[in-house]
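Next up is one chain by itself, shown in structure tokens, the form predicted alone.
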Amino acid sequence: MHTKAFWPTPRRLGYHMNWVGMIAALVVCFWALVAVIGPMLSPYPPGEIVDFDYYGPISAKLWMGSDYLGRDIFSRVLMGARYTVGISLAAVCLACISGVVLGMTAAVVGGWLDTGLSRFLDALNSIPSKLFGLVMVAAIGSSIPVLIVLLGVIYTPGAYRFARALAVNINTMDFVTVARARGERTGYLVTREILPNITGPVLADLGLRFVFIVLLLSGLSFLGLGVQPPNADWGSLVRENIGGLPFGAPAVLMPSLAIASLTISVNLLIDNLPVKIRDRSE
């Protein structure tokens, strides 16, 4: 008599994910590690002028083309995905990060806490994010560190309202209720019993907040208020580039294609995330 041997399959263990969310997995795996290694592997110095044609075609020695100045648009890029995911990611980790805190902590303490807290965080998610950064980067300057901040203080609030709601959910049921009856303190009761049960649900979050974040720092730097010169992210590239836009031209057709590639891999990813992520039934 044979015996069938059982061994745990992703689809088992709760963890099938379809075709569509692989691809879109390797997609934003491919930048990640581009954004890492990226200039290691540039042809050319981003700044370096190797084409004396702007807006050069595709060619086997310039990848993607070349730009206004004659620069290698395929290395600008390469260069530029450091700046678009890593200014991106850092400032997602801020908002949700802080946007987390508070919501549980506003949950599970309730009173004034909960409604100056929600008040003053309505307040400021009422205003336009677009016209937030652009009164706030012509106010302050535009540099890398002031952008995190901005972009992680615009997408806070949302963060904020997100995590409270499922705090709020948590901290009526039982569990939450017999801890608290044993005299736990809130930041064992935060820490302990609420954040393990809406960890999937702010991961999915995480990579909402992400898109947006990639999509209003490319329209900061493509008005002229992101990432400034010598440095680029795609949306400088962009901008710097429009005007080859008429003629077809690689350089504008490639950072636009980097970022729609980027934005839409990350929203197929979540879209298709395993079910114990997402925490919901297929």
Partner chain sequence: MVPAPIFPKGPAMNPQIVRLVLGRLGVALVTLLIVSFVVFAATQMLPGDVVEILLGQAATPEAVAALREAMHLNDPALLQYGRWLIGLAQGDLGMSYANNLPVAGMIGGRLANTLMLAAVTAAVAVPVALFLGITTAMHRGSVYDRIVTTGIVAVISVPEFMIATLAVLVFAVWLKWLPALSFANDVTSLAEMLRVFAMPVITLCCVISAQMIRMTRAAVIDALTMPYVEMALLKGASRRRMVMRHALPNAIGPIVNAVALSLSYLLGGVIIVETIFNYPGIAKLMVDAVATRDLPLIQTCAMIFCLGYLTLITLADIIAILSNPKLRK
Contents of the next structure:
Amino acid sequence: MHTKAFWPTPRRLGYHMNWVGMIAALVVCFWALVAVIGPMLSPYPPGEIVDFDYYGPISAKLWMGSDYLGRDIFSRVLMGARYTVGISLAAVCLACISGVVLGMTAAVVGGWLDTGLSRFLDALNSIPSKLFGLVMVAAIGSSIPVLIVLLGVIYTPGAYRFARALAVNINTMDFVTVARARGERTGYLVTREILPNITGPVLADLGLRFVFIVLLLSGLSFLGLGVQPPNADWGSLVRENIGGLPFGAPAVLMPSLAIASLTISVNLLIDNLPVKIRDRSE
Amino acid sequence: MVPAPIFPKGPAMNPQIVRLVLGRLGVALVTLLIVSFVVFAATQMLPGDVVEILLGQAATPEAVAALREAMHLNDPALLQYGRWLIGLAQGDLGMSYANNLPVAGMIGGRLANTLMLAAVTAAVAVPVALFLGITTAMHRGSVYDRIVTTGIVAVISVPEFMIATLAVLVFAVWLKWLPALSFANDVTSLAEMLRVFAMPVITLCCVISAQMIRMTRAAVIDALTMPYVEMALLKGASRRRMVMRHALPNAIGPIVNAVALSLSYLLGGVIIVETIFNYPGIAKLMVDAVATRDLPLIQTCAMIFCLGYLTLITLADIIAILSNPKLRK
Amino acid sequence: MQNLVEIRDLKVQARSDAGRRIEIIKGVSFDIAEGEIVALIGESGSGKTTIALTLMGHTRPGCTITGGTVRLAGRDLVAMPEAGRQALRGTEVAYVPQSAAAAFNPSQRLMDQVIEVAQIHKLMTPDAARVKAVELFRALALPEPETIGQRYPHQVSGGQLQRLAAAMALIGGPKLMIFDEPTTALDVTTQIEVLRAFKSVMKLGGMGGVYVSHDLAVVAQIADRIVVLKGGEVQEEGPVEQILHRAAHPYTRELLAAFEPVPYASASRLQAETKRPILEVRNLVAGYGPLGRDGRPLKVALNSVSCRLERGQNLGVIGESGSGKSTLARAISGLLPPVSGKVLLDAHMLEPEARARTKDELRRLQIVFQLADTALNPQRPVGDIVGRPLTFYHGQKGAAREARTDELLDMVRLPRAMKHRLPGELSGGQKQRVNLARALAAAPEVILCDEITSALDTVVAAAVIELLKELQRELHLSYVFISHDLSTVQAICDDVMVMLNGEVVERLPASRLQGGAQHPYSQLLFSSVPKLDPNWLDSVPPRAAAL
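The form predicted in complex with the partner chain is what I need now, so please give it after the form predicted alone.
Expanding to the full complex; the earlier chain stays at the top.
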């Protein structure tokens, strides 16, 4: 399969990527862009009632119909992108950074630190994530920083487990043993010998975990425990407009589609990551 | 080279297996203890003073102080934790703050409802998922495989509430087979029961079987790449025989593990599903308890959920140990 | 007369991950007569296994036969439909894999797998198949032939599994047997028994055979004719005697030259006698698992091992898998802290644990590992890998470090431009040179070489040994050279110690290795090393109580 290269394809950079991966990457980039500049594009202020008809249909004036109060859904979806993508991204970075740092350290240091940390985080992992979210949000209330930290904490054990398993494998490799025999310190072993060898899988894991977090955040918002009014992420938009479901109103379909397009694209992107072309010189 | 030791034959369990299983059970117990501590600590953070909530209008300082004393709320947190844990172990789940009924009584019927829902879901989802998982692995790369795997990616990528709303849209709005979002709380006839169950079960099946298919497929594909499967091919075995005699028996451990793990997704699923469909189960009870800040009820529900989850994961691990042929005699 | 096998202009392509197609077999032709055993000799990547598998009408995933014919008893396997090939596999042509341990299904009893061919092709009743299997077990000299089939694969040894795999292939009464490096993973003392068993059943059955191997000496014992392969092409073909004694192709000669014994005496042999040793090990005990009540680890890997290495000399440590030879290197370097005993470097006692040793002590004693693939960090360029010890031990930075890195690459005969490459882009021999350069960067006095040539092809390994000798002359190094391969140890060491089950059974000078061994195990070990002479196997008396 040779793609005709008249514009900069990954192939020109020494990578091979199939068309599913490319489309997925485009969708992900699109939503990332919307999260940043979305509100500038919105035709109406997201909080303003612009139509007397609630659950209105798709029209030239309202691209995605109107919601249960007659607000413009298109503008509200653009606004929601910022919350859904932003909170999830912050949370996933928090989870992965803490998970990876702890996981690598545990793998390299070993001993009681490894045992203790693993045992504790495994225990944390054996609380179902929705339940944990439910109880904690009920306990400390729901604000955006709380949501970020909470989602981050919930997904840290998973990231830890993943990174630790990778690091344990690398740690048994002879080049780490050589560095140990040379007398290198833990910090060097972790940052220079192990980290560069686990970045690829860790980034893929970050993508998967991002999907989980988007799903959990949407779920919490759907239960009314996530982003609070007047702000709304995509999950809250579905909750607000669930009354339109019996009529199949675009107000409930469009935010759902937004979530699905984002998460499915991330998943497809990870399944179809560009492959480095290795046989050029052979 | 030292010849491998020859084990004496006999029906008794391999002591190594017994040791590993007991070890796993011990870990589960320790984990449960840590979980109980986390649950207790989290519920302690609930905003507002419980006593003031309980007393409402009648919250004079004297009454508050007296009730605090009566409820041992002035004791150190660790002591309260210990007392709670001992009560839990003895089956004393405490009284609900909201309506002063024993928690055990409130939970009983609801738990049965939820277990019923889970059982029906599992009975439908597991056979379907295993069939799809194994057949897609056998026909890896075929059109059939691609359709199923694409469907799986779609299902695991969307939140549970979306699957539920989609189910409503399809079965209630378009096909008009089932009523949308309105459910009787008391079930009188079989037809009624089917109606109550249909939508939640469909939703939950989608949620758990996607993971199950994916993991089963991966396990069988993994087994198919083993050198002994190639050896079977070089013995002249048909594709069917390679899968049934060589790949599957060695994939049983990972597959059962996948089933147990996927069933644990049920727990997350029921919280959403019971809320959406207004199903009178324990998850709905808990969501309501969070709204009324009913501490003993939240604690108990959370512990039940964690216990269920932990049981499934531990079961998965034990099955993995038992299915290891290296430990067989 | 028609030949059993006729391969004509066989071409096989492999598909790379970027979708490019590469020809890995480039038009190979040869014949096998009825009852003849032909050896395919070549190094890794020569395509020998790929050719052997086409004889079963099989290619590994990603590979396809793109041209030529493979005729077995007159029928072309390439043109045949898959169902036809299935019917031939196991009945007409059978396969003995390199790693029997991986080729047996771990969850089935051995007997069920051995007689599976008979069941698949409905050759005989299960009971008749079992009777035949027991006969084969007996013919292959397996212990307890009546009951060994009731065990699971993990309950028998590697040598036994390899013979069971042969029984599994023989049960269908094939006309052609394919042996794919069947003894490569075995220790020499096991290999000789397995070879003997193979040879006797092949002679008995009068079948044709293909024997794939990289080891000329092994092949000389069992084959009638040798086909030398390189890069997917036939280099030379002929009867064993002709290849061994009148090889025409330079590549064949190179392979043969690697077997020539190289007389060796270190430069400082004579003058070093009375000085104090550079490295001395006294009563070292080390192992794995928690310490027991007697202060010894659960699994003892080294039991009171002592040795000494004179300055400028080389000590060979030889033994089979599980003898504790690699553990000795790890214990000396402090990676596996010994439980008791002393390690003295230049008469100065070292701490048991590497992290408790001073930087200078660490610098003077370097270790080089067997698998160059895993010993180099795949994410860092060669220059970084070699330069790190310069910074770490000598504080060199910038231009000074660059210059020294260049010198080191020169020393190990690698082009300087290679410092910008990642390890994944180098060949096995080049990686092992980088590995050495990194050890040299520390400016050590002793280098522990743990099986450093074992994973390399013969010709490449010989070059690395030459390099080690040159470096020793220039830099006055001393090596502890650990290996399972007698000839490499002989090529570089002054003294040799033989290890068995964590203990030293014998020490002797390398010059007396042939015929000088006193201990029965050393004698067995040395006599089990295959020789290029085709009559060698028959001349070695069988070991009565060996297995």
